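The chain below stands alone, shown as structure tokens; this is the form predicted alone.
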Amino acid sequence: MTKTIEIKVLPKDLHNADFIKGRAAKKAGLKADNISDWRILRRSIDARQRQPFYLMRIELTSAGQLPAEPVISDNFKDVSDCEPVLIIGAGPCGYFAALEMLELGLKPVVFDRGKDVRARRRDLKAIQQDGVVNPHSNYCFGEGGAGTYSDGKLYTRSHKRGKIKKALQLFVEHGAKSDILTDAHPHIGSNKLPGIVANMRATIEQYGGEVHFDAQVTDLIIENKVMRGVIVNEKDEHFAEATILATGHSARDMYYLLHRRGVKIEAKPFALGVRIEHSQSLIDRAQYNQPQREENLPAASYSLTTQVKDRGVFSFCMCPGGLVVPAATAPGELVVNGMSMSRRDSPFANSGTVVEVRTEDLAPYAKHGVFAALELQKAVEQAMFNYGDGSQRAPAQRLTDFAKGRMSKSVPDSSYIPGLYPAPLHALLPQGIYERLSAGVRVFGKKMNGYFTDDANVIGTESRTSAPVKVPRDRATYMHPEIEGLFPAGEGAGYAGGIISAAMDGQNTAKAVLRWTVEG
């Protein structure tokens, strides 16, 4: 007999396998001694009551062994002599498209403008310690894309886009802990992801695919509205029937290139704001209703949203036990993002806090046409940089001062390595964005005890929430409506919003390429 049941477990019993098995057996009406196999299918935290607990969905049987999960890589084929498909970008979308092709019998040929994940670390160090931004290798560009150094949060609401479990299983097969298959909010960590990403590359190459670094696509080979291939580093030509565009949301030069080559693109809404950093202990107290976080409870997170003047104000990419990092992709701009290591043991918690950008915000940039939103994004990032000393030190305010529109005399300690300095973010942000943020954080203070405090930092600017440009595609074929053989995909094209949704979009796009190139 096999049953699936749900039980509640206190944090102190989280790792007590005998206790969990016994409680599950009792709930299922079985004797623990008769259980031949069991496993946790789902695990989440419920902290709504004074005593937080884990809610577990458990499958157990008294009839032998539960069936093992299939190993996806067992289905990979040698694609050395198969039809090549060009993939621009080695982020989650590009790499998961490439892995999918190993199953489909297509040969992925991946180009990334940045460096491999190991060499990329030196460029990240240069940003953190010296304020030097390499426009081809940074927190956004390079092997693994922004996902490698953006925490490894693997949560998505996009369940209709594809098989989330398959994407998670591929992470596990390449080195991630199996916990991500059961946790409601799975997380890998920016210290673990580089090795996992390198393992994915090794798999792609092992089965006959290609991955090229320091390989910026500088032109597109388009003939009579048909995509024929790409030019890399202004000289090397590569041809294929199909090209997947998976460049991520910060590859602005690709948007300009598409526009120059007559490829239709569209303006797209995005969100703009700041990154707010609290002490993790404050967030723990607020979320767990405890003076000190109980053992076996993870660093607490939050998700906050409200409406101000008919516009959404919301937290984004929350990093418990995390770090604020410099995410600029070119000299002369100031952009911040957040990440966490696998243990989430930093004393700080941070989250993007942003406002929807709408058409009326773009009026001063209307002359830029489809690039109006992109130009607003750039203008704010440059204003933040120009206010400072020419380094990657970030402008900041105490949260209460920010809400009141006054300068801070000093700012609290921060995880941001380049350092912070007091600045009038209320004046550097577009007025409509600031006014809504100011009202929004006051509302958040009423929703979460302790949130609205002068011990929290507001740091500028959080501007890379999503792409400000969309590359259209047909809903059925995934192909650009005007350029045959061009398949826009992932965050950069406007079809994903995180690691897992980008990965699934890459997988779906690979399948669409197969339907077109092989099945007609």
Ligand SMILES: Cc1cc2nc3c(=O)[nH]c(=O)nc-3n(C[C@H](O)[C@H](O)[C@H](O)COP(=O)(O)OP(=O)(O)OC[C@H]3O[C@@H](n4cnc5c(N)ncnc54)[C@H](O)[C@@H]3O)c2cc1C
Contents of the next structure:
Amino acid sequence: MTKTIEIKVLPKDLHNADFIKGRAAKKAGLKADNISDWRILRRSIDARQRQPFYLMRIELTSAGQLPAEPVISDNFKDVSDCEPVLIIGAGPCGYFAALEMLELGLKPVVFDRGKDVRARRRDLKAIQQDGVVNPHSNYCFGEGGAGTYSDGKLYTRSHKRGKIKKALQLFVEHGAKSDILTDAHPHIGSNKLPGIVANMRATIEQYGGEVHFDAQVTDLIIENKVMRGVIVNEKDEHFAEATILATGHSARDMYYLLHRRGVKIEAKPFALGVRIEHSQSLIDRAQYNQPQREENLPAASYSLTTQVKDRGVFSFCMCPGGLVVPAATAPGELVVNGMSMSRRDSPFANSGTVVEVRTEDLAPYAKHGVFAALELQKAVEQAMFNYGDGSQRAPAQRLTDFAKGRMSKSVPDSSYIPGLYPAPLHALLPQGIYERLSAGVRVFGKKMNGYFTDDANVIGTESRTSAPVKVPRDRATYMHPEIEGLFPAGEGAGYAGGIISAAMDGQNTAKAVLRWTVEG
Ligand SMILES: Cc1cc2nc3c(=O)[nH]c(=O)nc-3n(C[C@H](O)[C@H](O)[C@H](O)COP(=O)(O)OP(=O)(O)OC[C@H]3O[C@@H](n4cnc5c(N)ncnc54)[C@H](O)[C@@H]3O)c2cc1C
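Shown: the form predicted alone; wanted: the form predicted in complex with the ligand:
First the chain shown before, then all remaining chains and molecules of the complex.
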């Protein structure tokens, strides 16, 4: 007999397999000794009551072994002699498109402007320690894309977009812990992701695909509205019938290039704001109702949202036990983001806290046409940079001072390695954004005990939340409506927001390419 049941488990019993099996058997009306196999299907935390507990969905059987999950890479085939498809960008979208092609019988040829994941690390160190931003290799550009040196959160709200489980399974087959298949809020961490990404590359190459680094696509070969190929590093031509454009939301030069080449692009709403950092212990106390987080509970997270003057104000990309990192992609700008290690054990908790920016809010930038949102993004990032000393030290303010619009004399300790200095963020942000953030953080203070405190840092700028430009595509074919053979995909084209949704969009785009190239 096989049954699926749900049980509650206290954090202290999280790793006690005998206890969990016994309790599951009892709930299923079976004797523990008769259970021949069992597994956890889903695990989440319920912290609404005074004593937090894990809720586990468990499948158990008294009839032999539970069926094993299929191994996706068993379906990969040698694609060396198959139809080549160019993929611009080795982020989650590009790499998952490439892996999908190994199943579909297409040969992925990936170009990335940045370096392989190991070499990229040196450039991250240069940003952190010397304030030097390499425009091709940074927290957004390079192997694995923006998803590599991140928090590695793997949850998405886009359940319709594809099979999340398949994407998670591929992470596991390339080195992630199998917990991510069952956790309600799976996460990998910056210390593990680079190895996983390198394993994915090894798979792509092993089955006959190609991955090229230091290979910036500098031009598109378009003839009579047909995409013929790309030019790499201003000299090397590569041709194929289909090209997937997966360059992420920070490749501004690609948006300009598309515009110059007459490829239709559109302005897109996005969100802009700041990153707010608290101590992790404060967030734990608020979320777990305990003076101190008990053993086996992860660093607590939060998700806060409100409406102020008809615009959404919300927390975004919350990194429990994480670090704030400098995520600029060019010299002369100040951009921050968040990441964490797999153990999420830093003493800080940070999240982007942003205001939605709609097309009608972009009137002051209207002269820039489709680049209105991008120019606003750039202007704020540059204003934050120019206020400082030319380094990647970031402007900051105590949360309560920020809300009141007054300078802080000093700012609290932070995880941000280049350092913070007090600055009038209330004056550096556009007025409409500042006013809504100022009201929004007060509302958040009412929703979460201790949130609105002068011991929290507000740090500028959280501006790379999503693409400020959309590259249109047909809903059914995934192809650009005017350029045959061009498949815009992932976050940069406006079809994803996060690692998993970008990965799934890559997989779906690869299938769309197959339908077009091979199946006609
Ligand atoms: C610090 C940080 C932390 C994050 N944390 C999380 C998280 O925890 N969870 C989550 O879901 N999301 C997170 N994100 C967002 C997530 O990383 C992105 O949503 C995701 O990576 C988008 O995938 P993509 O493949 O569409 O684009 P990207 O990951 O941006 O990849 C684009 C790639 O294209 C390359 N490229 C750009 N221009 C060119 C060119 N002209 N020629 C060749 N190559 C080019 C770039 O080098 C890059 O590698 C984080 C982002 C950052 C920056």
